[in-house]
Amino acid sequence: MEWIVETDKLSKAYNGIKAVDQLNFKIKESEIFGFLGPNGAGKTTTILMILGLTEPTSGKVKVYGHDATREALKVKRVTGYLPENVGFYEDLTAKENLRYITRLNGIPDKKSLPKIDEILEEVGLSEVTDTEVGKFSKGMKQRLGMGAVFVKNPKFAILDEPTAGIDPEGVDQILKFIVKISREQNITILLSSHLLYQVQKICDRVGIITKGHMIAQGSMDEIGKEIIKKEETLLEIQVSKVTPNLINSIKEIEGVKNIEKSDNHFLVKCDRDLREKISKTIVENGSLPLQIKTQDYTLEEIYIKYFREG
């Protein structure tokens, strides 16, 4: 099955106000999908509908082919969920909390205990496995929450702000753990976060939601190219030598708006991608194009541009 999660015109209204409106997106098997949007965009409502915890007003969502509304239990059996605010039994130790979770899920101790020890080490809690969770900081509870998700061996995991309250060094450890467990165990992950650099660092594809609408989705390259179609294109060019008429010849190309020169490097602003025409012009003027590339957009730039338009 290529698509693990599929939504079809998924909508949810509260008292006549649409929190999610005709939402369509798909998540591929074993990919890490970044789910981005400001507060109130509809992310949490969408997650609850995926989990079968709230019923859509209209439309459908399927997880591994199971209708999340009609077959919620089947969805829960294959899905792990880390909410933004994690709750545990505070009078139990980290290991006891995870053992309780595995027993609830019908996993025998013989199989679960080695897995629990492995997971606690992976999330950086190996030194406090026998400490009561009531003594944990928020960041430590967040790490334990990650352990609680993956100790059940889910096929699909939803992580809502998984690094909240974790120190910078710990964040890097958690992000590496997410990538490792996704790749090694073929787990599909939906990562909901407002921390754009984290999403850009580990996600294969990204969906940006605002006012209940998915306004952009795809890989960073795909979304960046979509922006380039709408925005001015900035080309970074390096040539072997600057010949007498080269700059004027480039300026005369239809669509070129401005050129900035520094030695044998140019920044050319165009109203579209003119790499082919500019490359030909450089050769015709007795030089060679050593490099011609378009501007790369960061996720933050993409995010800002889409919300400015939205």
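As the structure is a prediction and not an experimental result, all values here were calculated from the model. C-alpha atoms forming the largest set that superposes within 1.5 Å between two forms make up the rigid core. Residue numbers count along the first chain shown, from 1. Compared with the form predicted in complex with its partner chain:
- Ile50 shows a C-alpha shift below 2 Å between these two forms [criterion: core-superposed Cα displacement of 2 Å].
- Positional change of Ile166 between these two forms reaches 2 Å or more at the C-alpha, relative to the superposed core.
- After superposition on the rigid core, displacement of the C-alpha of Gln238 between these two forms amounts to 2 Å or more.
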Second form
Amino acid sequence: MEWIVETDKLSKAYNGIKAVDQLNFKIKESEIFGFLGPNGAGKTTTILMILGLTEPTSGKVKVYGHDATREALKVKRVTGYLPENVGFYEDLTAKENLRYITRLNGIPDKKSLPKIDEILEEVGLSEVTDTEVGKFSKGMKQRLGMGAVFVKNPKFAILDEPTAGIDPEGVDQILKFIVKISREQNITILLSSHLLYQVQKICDRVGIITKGHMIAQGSMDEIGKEIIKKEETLLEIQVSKVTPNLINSIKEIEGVKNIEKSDNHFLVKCDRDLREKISKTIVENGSLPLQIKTQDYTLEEIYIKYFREG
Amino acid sequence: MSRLKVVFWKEFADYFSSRRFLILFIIICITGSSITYIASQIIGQDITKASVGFIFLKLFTSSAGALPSFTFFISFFGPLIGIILGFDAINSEHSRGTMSLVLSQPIFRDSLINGKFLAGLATVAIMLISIILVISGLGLSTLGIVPNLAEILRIGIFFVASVIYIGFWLSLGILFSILFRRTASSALASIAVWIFFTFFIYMVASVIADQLVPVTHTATAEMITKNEYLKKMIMRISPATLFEEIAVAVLNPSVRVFGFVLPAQVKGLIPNPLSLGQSIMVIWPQFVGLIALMVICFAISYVIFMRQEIRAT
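Would you generate the structure of this protein in the form predicted in complex with its partner chain, following the form predicted on its own above?
The complete assembly is shown below, putting the previous chain first.
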């Protein structure tokens, strides 16, 4: 298996404040890697280091085996980048903007012009190819940004918050487009976002970053399991009646961390699933469990949980 | 190199299609040609009295009544051209969000700033060439005098000096566009420097000179000369002074010294016009100084730009 991006203890400090701290992660060939984290977690800084636009304070990042800092040009030749809040030259048309990009990539006009038309068609801007970008809406600019990334035929694309500030329908279109182009042309994609729900369904693997640390990495399932293993389970129990010794007996069960009581409802925190033992204890104490349910962590909760921890 | 060309042509096209260039160009053309027209009328009357050499050059140097001469117009208005072309070169890329888009393409970072600077210089050069041609045409038709080779060469040197002079202000504008993230701040800062070097440098120079070499009513000629000399040297910090001296000497072949002249220096002097080579020798220090100012200013912008962090926000 080939790793497209490899970082080795990548760190970046701005004026002594660590924006990215000892970051290690890898991206596989032709996967969609979700780079998730709240605002200010260090996502954009990491991306800029991958592109060689910012020098790491320490550590290394390699893209296709090239050191991103020393061989930035080689990296940028194969990498397409959609910056956060992408902007264009407002008095140039969509076509002219893309042509400037292809020219900067040294692609001759003969080759690039059909490609530009094709890509504008694909992102749904074929009717406004000769309109000045200044008249574009935010969503249109974002789609043009996608065009600017893929017009240069990259092997690897970095999309920084491609769905930020876009309406739900637009988000859907953009995500579909990403999946389609990635699968069709075998392009590896690094997708950064602070909206887990929006992007997790199209990501093969994700990395969660907060305060410059990568705190979890892997497929969504793996991350979910990992967190459930690590975290306590919360049981909501309803009993028929509360006998005097009941609470103490439950507390004595190995693994129970905490118990809260209100009427005949208990809220029990334990480090694993102890439903069997607890119901047995309840019965032994002369009461009956009417209802026991576990409170599952939703993805959102996992996410929030992680962000708090970091 | 090819990437630099791409940036250059794009910026060049941008400058030429921008509204501000059009406005500047119209203003300069109208002012320049009206100044020369009136100047040519006055020169035309003078010719009949005494025919002196280098009449064609007078088109650029004579001031007509309330109107300043063309060279003064350039020394005064040129900075504004440079500043207007340069003040938002870099920070507008940041605020538009195009900076990271462009720099993530396989180009060296300096291609961007070099391309912008060269495109600005080319724009200035074309602007000046056209106005000089307009003036020359006007002169040809109203005066009916054809410039000789020496005059053409002198105009050529004046043109180069003007481009470098405006180039300094262009690079100053670019420098401020790197230092300030807001275009309004960089424009105001550039204009402040322009006002200082154009209007206040004279006062500052006088104050400093008077402090160092006080001129009282008992002052000797030596001290007065020293004071004047000092004042002149301080004023030469300003590119405007350097440019004015170059313009005066190159367009007026009889000029051989700047500023204060003692009677002893003029004794036995034959008031003949200097040859082109001699005039160049007179302006050489100023010329080098002007080039140095432009290069230093651009070098500073270059270094800062290369080290600047690129954040999306």
